[in-house]
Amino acid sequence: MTICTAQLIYFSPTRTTQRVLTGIAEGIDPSDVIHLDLTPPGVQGRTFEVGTETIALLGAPVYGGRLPKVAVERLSRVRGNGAPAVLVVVYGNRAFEDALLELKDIAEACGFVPIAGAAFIGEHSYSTEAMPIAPGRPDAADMEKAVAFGQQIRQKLAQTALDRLPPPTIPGNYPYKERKPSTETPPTPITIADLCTLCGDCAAVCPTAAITVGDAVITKAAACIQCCACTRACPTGARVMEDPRILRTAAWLYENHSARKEPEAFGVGSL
């Protein structure tokens, strides 16, 4: 197959799964890259098509062993058409568990014809200075994974045709891990008010248009999703994460998840 096109097809609050996809497309080498992003809120109900020649590549977080809920919404209007399908998760250096299992069975439903699979680290959302969990990933150890990665799916493509590539076999169970319910407040961020300019960094990141800045920030606790872009995105510091279930989470992450995990790759070689 001849690759002339890659589109890069992600949902990325904090751009950890760009970077990663963005370093696989390297690798592919095509004659152009289109970047479909999924995250702004203004894409939320929109149907997207992948058009021929092209290689999709697929990439989401993973929130607790699955993919956010937002993310499946988006991703599912998006038409695959027969495109070749290149799955990515990123996860916070815990586990990907069902994520990428989940991401298949989407990219099928949607008409991709999925070929390799993989699962990078990219920081926890709830990583501090304090507690750090996976700082500064992917780094450039990832980041030359993820070309090599790009490269092996380049190679595979070339080999063989399209109709005759096996599918992946991609690690997970059915059903599919359970959501934890919920039937309290979920933790939101706040904003420090002595500290915040009102510039409205943090409602410019957010997915889902939680964040309002007028005379003050305003978070729509309902629709948060504690992804932590609006933390990151924050140029005073003034936006950060003090709720104590997330605090409890965090420090259990720090105490039991801070060995370095390695990006793994299904229907191609190791990296």
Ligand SMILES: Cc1cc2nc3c(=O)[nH]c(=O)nc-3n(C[C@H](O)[C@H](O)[C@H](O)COP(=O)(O)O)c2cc1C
Second form
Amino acid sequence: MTICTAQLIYFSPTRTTQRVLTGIAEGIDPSDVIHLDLTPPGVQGRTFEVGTETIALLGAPVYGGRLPKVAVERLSRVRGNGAPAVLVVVYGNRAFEDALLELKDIAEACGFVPIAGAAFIGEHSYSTEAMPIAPGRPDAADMEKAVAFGQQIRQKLAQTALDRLPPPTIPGNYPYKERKPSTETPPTPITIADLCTLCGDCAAVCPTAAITVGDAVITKAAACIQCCACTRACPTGARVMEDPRILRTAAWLYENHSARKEPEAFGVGSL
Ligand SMILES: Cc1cc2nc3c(=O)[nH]c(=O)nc-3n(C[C@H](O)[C@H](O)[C@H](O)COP(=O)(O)O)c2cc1C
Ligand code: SF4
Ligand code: SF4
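Can you give me the structure for the form predicted in complex with this ligand, which would complement the form predicted alone we have just seen?
Then the entire complex follows, led off by the chain already shown.
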């Protein structure tokens, strides 16, 4: 198959998924790379079409062993039109459980033809300087593996016609792992008024439009998905996640899931 375009289609609040997809696209080496970023709230409810001679790279982070609900809603509105798809989940060094299988099922339902999958590691959204969890990942070694994965995909498509490629075997279970039930008071970051300059950077990166900045920073707790994009984006350290439930989870991850895990690929050779 001639690949003219790689279309990177992703939900990525803290940008680790986006970075991994960029590395994979570099390895595929198409003539053109285009991005469909499903992270901003403006895409909610919109539908998108994938063109011909395009390979799609579908990416999302792992939340609780699944895909984030909002990512599922947004990915489900992309029409694949028979394009080959590479499925990628990025997780914070704990586990990816049923997320990659969920992504494969969504891709098929949208009319893509999954040809390979991978799980990469990204710095955990709850990672801090005091409790680092996969800090700095994807790092240089991960990015080399992302490029190598892309090169394997390129070879695979050059050697075999798309309709003769066997579907990749993707790990995961049915039924998928249950999502945590939502609570009446969802954890959400707070703003330290003395440090806040009302610059609006936090609101600009929030994938669910949960933040409004006027005379103060107001957060709609019910819309918050705990992605920590706002705390990462805040230039003054005013935006912090201090909810004890998140801090307890972060401490548990730091204690139990600090040992380095490596990316895994499915449907191509090992990385
Ligand atoms: C609400 C929430 C749940 C998460 N659940 C998991 C998980 O089950 N396993 C894991 O290893 N990482 C988990 N993570 C970490 C993210 O998968 C990881 O930080 C990923 O790199 C974020 O991707 P992004 O940078 O594209 O937003 C979770 C993060 C959040 C915010
Ligand atoms: S990014 Fe930080 S400083 Fe800027 S408005 Fe948000 S909390 Fe305030
Ligand atoms: S308010 Fe919640 S959803 Fe919005 S960026 Fe911050 S953590 Fe993410």
